[in-house]
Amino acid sequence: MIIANWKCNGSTEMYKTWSVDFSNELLHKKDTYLGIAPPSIYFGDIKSYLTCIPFIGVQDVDYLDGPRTGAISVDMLIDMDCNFSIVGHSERRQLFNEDNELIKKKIESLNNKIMTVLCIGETMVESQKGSTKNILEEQLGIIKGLELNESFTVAYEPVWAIGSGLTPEPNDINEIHKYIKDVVQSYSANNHIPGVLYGGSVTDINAESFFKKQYVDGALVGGASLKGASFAKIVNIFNGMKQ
């Protein structure tokens, strides 16, 4: 599974360029799990017209509908043909005071209904604390009890990975997603294992690092995403190996 996240960039223009660079550099067209996030005021645009990717999202949404300006409910998701929400990412926690209650509400009003993509991770002063792990299964103490959908998904995304060109290890990276998927297992009502995506300064020039390692199953591209020519690369690398 790969998906990009867009985050808050994009024009008409640049996703016209983008579909092309990208389909001019994807070397096989598999059946792998493949999205874009884009701001969601794209998303109809995008998802018509960009065919070479098969499944389209959105970066966020809310848990209720109703008098609530800016915000974009799940029923609205699923009336646009949605395939997926990231939530809980590091930018909505700091820059929009996001926390763990709120999250937990946002995946509930999701569950069963739009796959979700629950982003989780550690801040540099926590890491070098030696506090990773704790903090990892605090943020996912919301899903406690939870039956979730069997795409329910976790992004492990370091915070001070994010953008920086700085990445954790390959094997601490595959020690801390087999840890994730054990908590998620042994939290969910129905002890569900989920897939885990690394996010966090992926390029095209360390994705094999990554996804060489038995319990990373994909990646979550911010930066590089925004390059058709580079996602493809990303794209290839992953389907070279664990396809």
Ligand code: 13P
Second form
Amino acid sequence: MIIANWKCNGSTEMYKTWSVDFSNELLHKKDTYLGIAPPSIYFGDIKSYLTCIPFIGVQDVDYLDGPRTGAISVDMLIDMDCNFSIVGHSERRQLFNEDNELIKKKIESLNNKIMTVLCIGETMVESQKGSTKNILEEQLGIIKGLELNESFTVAYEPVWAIGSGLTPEPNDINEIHKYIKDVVQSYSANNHIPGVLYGGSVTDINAESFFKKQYVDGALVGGASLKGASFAKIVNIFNGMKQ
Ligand code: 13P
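Please supply the coordinates for the form predicted in complex with 1,3-dihydroxyacetonephosphate (13P), as a counterpart to the form predicted alone shown previously.
Below is the entire complex, every chain and molecule, led by the chain shown above.
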């Protein structure tokens, strides 16, 4: 599974060029889960225009509808045939003060309706203190007792790796992904073992080193997904290595 998170980037012109560059570079056509989360305002246009990408999702959602200015609800995602929603991205946590309680409500409202990609990750200070696993366990605490849909996915995105060009060692990522799978399995009511994506400075240069690892089920790509050709290269690498 490879998902592009375009964050607050893009324009009509950009995604048209993107589509040509992506299609020119894409080698294998496999049934890999391939998705893009564009800014929501482009959702409908991109869904009908980017036919080379089978799944289009959103970067965030609200857990209720009604008088909540600026929000987009789960019912609206269903209405628009949205394929997935990212929740809990560290930029939402840091810039918009989203906490675990709020993210929990979002997961509960998405569960069994729209595929959920929950982002978790530690800061540099937490990593240096050796508390990565404690932080991830706390962030995953919100799914305790939930009967998770089989599509429920986690993205491990160390905050310090996002947009920095820094990444953890692939072996460390592998160990953390195994840990995430174990924690979700033990916390969820139905012992769900999630797919776990790695996110944080993934490029077409380093992607292979991550995809080689057993517990890395794919990537959530930010900056490198903004160019169609580099995103296609990452997809090509994945398709050449994983089922
Ligand atoms: P970068 O790939 O730009 O580091 O962003 C990762 C990310 O935040 C994806 O959600």
